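A lone chain, given as structure tokens: the form predicted on its own.
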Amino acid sequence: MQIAYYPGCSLHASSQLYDIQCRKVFRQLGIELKEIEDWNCCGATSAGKTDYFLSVALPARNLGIADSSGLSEMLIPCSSCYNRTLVSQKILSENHELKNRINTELSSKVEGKVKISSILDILVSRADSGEIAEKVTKKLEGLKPACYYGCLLTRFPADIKISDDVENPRGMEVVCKALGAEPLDWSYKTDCCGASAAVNDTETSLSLMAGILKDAVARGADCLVTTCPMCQMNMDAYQDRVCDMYGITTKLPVFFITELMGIAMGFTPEELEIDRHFVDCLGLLKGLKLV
């Protein structure tokens, strides 16, 4: 089975390990990710703050390429890319004048045929069907993750219908349970980590990260798990600073969902590049005898 694949900028740069893991895990599930040709940046949150037309047109070009691929569904692992692309598709389906204006300049026209799916859209259905459990060779027994969705995966600046609960999503928990882990209930699963504001408003972002980390620790989590490259980067790369500033004595590894899946499916930490995190992840996995 083939699915169109838009990795976005993060998965070709700072979160390249996420791209590697996605390809390995989905291949194990019998899904070939076919990266769309000559894709461009979706504009992320920056375009939406500076130029409305660009915020729609940038992902529209990728939509046109996906529509012309002959595939019916496109996976977008990055929450920001998923959000912006889905919003652009929605806007263009309702604003035919804007769609015609953009299509005039595109070699691959936006037709609105391709289904845009987040990584959880695809994984939850495979968890519900039992396909993921069938691929598990080592259950993640004893692992207690706090599933961190961030603010972009379920909330949109448009009327977008999603399959999960907006304020209390449960999809990642479904996948974690299929892997044998014990995901915890907690209060900060959809709170913002500061995203790119970590660069230009660091103090505010660190405060947001501290609230997330404190609650996860208080609930007894031994790690965070996410699908968003920006959330993973912030909570991982800034965690030492957050702990020092806010007196947090417990540090939590920050996994991508694909890392937990990969370990449960029998991949080695080296194959998944788990050693590339800022906060050590291997100590927890070794302590639980998962690697």
Second form
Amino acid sequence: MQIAYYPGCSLHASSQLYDIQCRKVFRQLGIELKEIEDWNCCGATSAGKTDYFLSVALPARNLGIADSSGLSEMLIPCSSCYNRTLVSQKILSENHELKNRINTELSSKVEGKVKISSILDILVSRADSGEIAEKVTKKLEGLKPACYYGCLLTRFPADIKISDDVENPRGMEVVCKALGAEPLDWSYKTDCCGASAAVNDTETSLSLMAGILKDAVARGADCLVTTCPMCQMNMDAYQDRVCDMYGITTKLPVFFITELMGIAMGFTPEELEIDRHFVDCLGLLKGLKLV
Amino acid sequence: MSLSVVQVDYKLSRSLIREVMDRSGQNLLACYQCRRCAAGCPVGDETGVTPDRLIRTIIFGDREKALSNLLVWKCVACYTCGSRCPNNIQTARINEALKEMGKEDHVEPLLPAVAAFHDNFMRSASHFGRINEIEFMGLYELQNTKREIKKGGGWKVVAGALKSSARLAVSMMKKKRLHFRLNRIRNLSEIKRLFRKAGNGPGG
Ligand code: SF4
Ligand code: SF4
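Mind giving me the form predicted together with the partner chain, seeing as the form predicted on its own was just shown?
Full assembly next; the chain just shown is listed first.
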């Protein structure tokens, strides 16, 4: 099976490991990711904060390319790209004047037919069908992840319905359980980590991260798991500073969901490039005899 | 205890409400001040201004305060307010609209580093169609440095900010998370056309 794939800028730069892992894990599930041609930056949070037209038009160009790819579904692993693209599609389905204005500039016109899927949309359906459990060669026994969704996977600045619960999503837990892990219940799974403020308003973002980390540690989690490269980078790269500043003594590895999938499917840490984390992950995995 | 009396100039307030509603696409008049948004806003404690307060400010026609307050600049676009509002009011969209209006009115950004960050992200996107993190961070730091120098001898501030960015860059390099190859799209002229068309208000 083939589906369209929009990696977005961060998966082609600082979170390249996530791109590599997505391709490997999906191939193992029998899904080939076909990267769409000549895609552009979706504008992320910054487009909305500077120019409304661009916040719709930049993802629209990618939607046009996806619509003309002949594939019916497109995976967008980055939560920010996923959110912006879905919102653009929704706005254009309601505002035909804007759609025409944008389409006059595009060589591949937006039609609005491609189905946009988050990584969890696809993984949860494969967990429910038993396909994930079938591919597990090493159960993640003893691993206690706190599943961290962040903001943009479940909340949109437009009226968009999702299949999971907005206040208490549980899709990632379903996937983790299919891998043999024991995800914990906790209170901060959809709280904001302040990734968009990390560089320009660091104090704000550090204090938001402290709340998340403290709760995860207090619940007895041994790691965080996320699907968003913005959250992963933020919670991983700044964790030293958060811990120093807020007196948190336990550090938690911040896994991409594809890393837990990959390990459970028998990939080595080298194949998954897990050494590119800031907070060490290998110690935990070795301690639990998972690698 | 003293009570303060709020004075409202209805002409001013009506035009401000209309402008913000048109540009943000949000129905401010539906707000009944239940403050569910305030309870969930992660920056509310810091800003003092919560989404409900901001909406009140607009309803009272206080343009100056509406265009320049901490919520507009510290909003982390988490969309908690909008997903909890019983009337579907997305304050994040209101904040974005107010930022655009402030820029058009030549109001100095209350938090210039935040403005510089998002402006330069978009600048970087316009150059190559994709973000090149090194270029983007370079543009951003350059603008911050220029501003601090212009303000007069803010060397300590500049050095502090640069040190923080350098620290991140060095650890990213160690972890092989700094990307040196240029990301660029082929059909750049299409992106440039979209950027030229921008800045004409809300989708219109
Ligand atoms: S939740 Fe909605 S209705 Fe309630 S105060 Fe906030 S904006 Fe107004
Ligand atoms: S989107 Fe902005 S205003 Fe709304 S809750 Fe989040 S930080 Fe507060």
